[in-house]
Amino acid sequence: MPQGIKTLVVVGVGLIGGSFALSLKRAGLVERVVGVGRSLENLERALELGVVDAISQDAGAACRGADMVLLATPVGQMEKVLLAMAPELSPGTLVTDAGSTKSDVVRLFERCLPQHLAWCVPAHPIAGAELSGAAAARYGLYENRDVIITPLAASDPHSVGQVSALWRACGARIHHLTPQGHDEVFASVSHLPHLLAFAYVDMVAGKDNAASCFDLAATGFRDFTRIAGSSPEMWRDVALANREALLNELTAYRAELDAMVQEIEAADGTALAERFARARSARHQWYQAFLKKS
């Protein structure tokens, strides 16, 4: 059973941060949640919905006396927040995050909180959606979802255990990866798909017959492009933060597209069918495993 949290500070009260707060409230593991953010309107909405119990636009002041801080902001905003927090954190205050990239977050923690690293535990809940804002927060978001923990070399094992236990209390499954290993995996299975969806929708929108394309698009278009409805700011930050691994994935994908172009130009139906069959089989195997653990 994880140790309860008297005061939890959530910086960025949206789907991820708000749902974490609600889940811990339902589990009886947090007494008070302070929401921090740039938008007063969103903070007031979080207060109205009961996602948080108090609000502040000053991250440093909000962190005084806190037992735990969750950074649920876009990665590009974290440095400013961490610098504001640094002089106000008490020894023992857990600091974690929910960023989609981890190597850059580790560097930020090391640069901004050098005296606090024993209590810093980077994490990544795999439960994102295209929804945002306090109204998107919901109970049960993390049930049967994966959360990746990427401890620092200086992270205290007790801190790692406490953060992991709190995510488990939300219903999540815990996995441990190195920051680099995390970024390589998610460049392939999360970051690249988002960039492809954004690029594809932008391409269609730029066509002379875009209105007709959108008017006649149906479920295939909907399913492929759902994640293009995600936050542009967040995914800009992800693309730049994980650019090395992502460039490797884009290069490999471009090579696959080039090979497919050659097969279509050559009217090589056999090669196309074999490619499609391999992809269909791999996707089927993945989906069956996904259903079993969901």
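Mind giving me the form predicted together with a further copy of the same chain, seeing as the form predicted alone was just shown?
Chain alone follows, minus partners and molecules.
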């Protein structure tokens, strides 16, 4: 059982931050949640819905005396928030985040909170981001979800243990990775496919026969392109924040495409069928495991 939290500050009260607050409340592990954000309307909605117990538009003031702070804003907004928090944090206040890239967040923590690193524990909960606002928050979002914890070199093991235990209390499965290991894995399984899907839809939309194409696209197209409906701003930030790992993935993918193009040019049906069969088999194995755990 993790140690309970008297005051939790959630900066960015949307699906991710709001659901963390609700889950900990249900588990009886938090007494009071203060919601911080830029939109007063969203904060008032969060208060009305009981997602938070108090609201503030001043991250620094809200952090005074808090036991824990969760940064659940886009990564692009974190620096400003961290700088406002820095002079107000007391030793022992846990600081964690929910950003989808980790090496850059680690650098931010190290630059903005150099005196506080023992209590900083970067993390990344894997949960859909297609809904936003306080009204999207819900109990149970993290049941059976993966949360990646990427401790700093300076993180106190006790802090890491506390943050892990709180996520576990929300129902999540905890994984520990280095920030770089995290960014490499997510460049592969999340960032690259988002960019490939954006590029694909953008290409089709630019074709002379785009109208006929869209008119006849069906369910395969629908599923393959779902992630191209994601936020352009968020994915611009991710692409830039995880640039190095993503460029490696793109290089590897282009090499794979080049090999496939050569097989098509050479009408090498055997090599193509082998490539497709390897992919189908890997996808099938993955999907069976995914169904089992979700």
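By rigid core we mean the largest C-alpha set that fits within 1.5 Å across both forms. For clarity, every value in this text was computed on a predicted model and none was experimentally measured. Positions refer to the first chain, counted from 1.
Checked against 179, 73, 112, 85, the hinge of the rigid-body motion between these two forms corresponds to 179. Think of the chain as two rigid blocks: between these two forms, the small block swings through 10° with respect to the big one. The Cα position of residue 265 changes by 5.6 Å between these two forms once both are aligned on the rigid core.
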